[in-house]
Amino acid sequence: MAETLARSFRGKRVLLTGGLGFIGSSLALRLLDLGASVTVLDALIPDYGGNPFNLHPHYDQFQIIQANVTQARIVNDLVQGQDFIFHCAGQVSHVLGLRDPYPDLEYTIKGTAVLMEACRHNNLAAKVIKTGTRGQYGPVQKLPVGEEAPSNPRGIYEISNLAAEKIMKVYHDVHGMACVLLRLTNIYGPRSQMKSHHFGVANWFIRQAMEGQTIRVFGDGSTLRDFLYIDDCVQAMLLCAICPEARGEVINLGNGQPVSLLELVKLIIAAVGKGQWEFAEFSAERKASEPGDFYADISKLRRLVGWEPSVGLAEGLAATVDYYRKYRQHYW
């Protein structure tokens, strides 16, 4: 697969929206390694995870544009000549979306519309890959959750991502654009924002353990999730980008192997070598939006691109802990 990706991306031009964030920067570094010419667009909105250190030590090898994806004039220019566009920009917190809906409407929905209009008028041939969220399904009736499951999200963040996905599907169906629509499940690993609990639960628990704090496990800890290491996520995204059969498709991108939140916490404490946990009651806000058990059916992804996750949870947690031991001053 490595040689296939190298052939597909060597010498190609790639635009990454939200490219200084967790997933965007990880993609950027991998694309640089594959020989692509990468442009990074990021507004560096406070608390959204954009971090110039995420591209260390290769920052100078990227074209970096600090601007918002809603700025049509800038986006119109940037999409021209791009072979691939990975659209990772948007409001990035489930919790913040519940408290203030307007950034979701502005950055996730409007930002997607601006990007797709820019492509329609300036680069109809670009392949556009969107990072959505497993939260777009909402509470589920059947596990594992396949792409045919109904969507009934319970938060503004999830609703806005679903709306953005639908917008892109229109541009695929009506205007003939090559769009791939990914729904990501609990991505963790190096370069994630670690300043608050508003983002990935695994990385936040790692910070708490590293600081010797008590990790609060909501409910009885039996809630099931699947967690995917960032390197596996990037590999799958790149394979989807070059797969003709993936165009126009909604595709789950997860690990497919569920663990309970209590199991996750115990693995994190083992990886860090210290920390403790306690059960805690859900807040009213969390309880109202909690979707219950979720783990993804990734058989469609396997069938289309022949991908399998390669990093086990214990291994991925150990690598993540090692990264933050070296660079924590840049993340909290």
Second form
There are 2 protein chains.
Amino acid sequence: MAETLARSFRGKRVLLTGGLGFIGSSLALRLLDLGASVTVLDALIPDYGGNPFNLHPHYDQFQIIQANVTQARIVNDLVQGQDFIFHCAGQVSHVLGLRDPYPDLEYTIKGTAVLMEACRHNNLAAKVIKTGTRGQYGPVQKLPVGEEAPSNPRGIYEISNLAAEKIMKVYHDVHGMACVLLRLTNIYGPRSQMKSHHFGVANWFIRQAMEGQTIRVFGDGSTLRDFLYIDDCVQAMLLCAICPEARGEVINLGNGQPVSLLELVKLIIAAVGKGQWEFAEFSAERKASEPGDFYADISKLRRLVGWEPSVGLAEGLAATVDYYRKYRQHYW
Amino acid sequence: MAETLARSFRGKRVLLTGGLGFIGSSLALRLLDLGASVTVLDALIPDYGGNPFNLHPHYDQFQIIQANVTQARIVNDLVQGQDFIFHCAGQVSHVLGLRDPYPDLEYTIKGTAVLMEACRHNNLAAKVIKTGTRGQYGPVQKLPVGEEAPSNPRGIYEISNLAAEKIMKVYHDVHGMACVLLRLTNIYGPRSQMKSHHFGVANWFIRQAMEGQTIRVFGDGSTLRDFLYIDDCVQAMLLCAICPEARGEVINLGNGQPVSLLELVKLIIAAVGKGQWEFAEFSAERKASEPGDFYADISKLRRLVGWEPSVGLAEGLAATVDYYRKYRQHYW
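Based on the form predicted on its own presented above, generate the structure block for the form predicted together with another copy of the chain.
Let's see the whole complex now, leading with the same chain.
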């Protein structure tokens, strides 16, 4: 499979929006390793996930453009000649979306329209792969959650991702563009920002444990989640990009194996070797938008690209803790 | 029922976004008649539905603000003290949305966010009623279409309405705001613009018949649609606005009785007293986004507010033709 990927991406031109963020930079490094020529677009908006250190020690091997995906003139140029575009740019915090809806509408929705218009007019042949969120489903009616489940998102971040996904689907249907529409569960691992609790919960708990703080587990800790290690996520994204049958498809990208928040916390404390936890009440805001248990049905992804998650949670957490021990000063 | 409405709206303050358009102006006139104090906000964007003549001969009895719903400073002021807000502003053409996505994102999505943020900060008690579209459902899996049907919209116009609706639902869920989320079928009648075929199909066919042109019926004319006369639509909207059980609900607003496009055309030719028709091929663009048969399940609306459509199609078309014969110079 590594050989298939090398054959598919060697010498290919790839654009990554949000390419200095957690998922974008992890993709960038893997693509570099596969022999692709990678352009990274990132606005480096303060308090978002972008971090130039994420590309260390290969920063100089990328073409890096600091601009927003909404800047049409720049994006019109950048898409030209690209074989693949991984579209990871956007506002990525549920909490921030509820406080101020405009960045989501601007970066996530309009940014997607700018990218797709740029491709429509300058590069109809590019394959565009979008990273959406499991939050697009909202409250779960049946577990595991398959792609046909209803979409009742409970936040501006989730609604914006849903709208962006549906916009891309229109460009697929009407203009024949090759789009893959992924819905990611909880991704964790090295290169996620660690400055704020507004992003991935697993990484935030890791920081708290590393600092010896008390991790607050909301509710009774039994809420089920679907955690996937970043390397597995990247592998699946690359396989989807080169899979003809994935075009125009909405596809869950997750582990498929549920873990309770309390289990996660205990595994994190074990991986870090210290830390403690306590139960905490949901805030009213959190409760109103808390979607409950979630784990994905990943049979469509399995069927289409023959992928399986390969990194267990304990192993992934250990690798994550190692990374942040080594590079803490770049993330804290 | 007329008495209930008069009691509910007499002396009340009502804001209408898109209030010079087809549905907004029809609501405005009815609310004036019921004794409400009505403020009309309309950007009068060229080639959209806004037309000052729509309020004739009562134009001077409204407070009319020419501004866009995205202008936060103005909207922040306007929402203060309003009892009801009917939110009809937005880009309203499927075809235009596919040509250029930005007006939909700006006016329909961001405009809704501006309105809801304005209410959140200045008037949490306002009841906000949104006019969405049956296009939010996309291709139909089961007829008639109930509110629980999946949402697979096939155009930027429809996606933007879906996103705007879901944004309002978040403000209901998280901030406790009273929102009613209507999905309208094909509404026809006096005061719809008649300059372009980009808007309602029934009105456009009426113009063609009145001009003695040949009406082009796409496909074999068997496509089923759900046409509702504007006065019935206005009545249902007012009843939803005062119904406590409608808060936070997505509700279909249609006739529920399907009519084929060919039947519609024949009724229009009869109402006008002249005209002819021919079959025409779908364009590729149209075909890719054509959702097929549609008629709404309106049992939820019936149950919640005890409303029934009261104007038959032949009767409604005759009234529409009368209106445009009288005021043709203001619409052609």
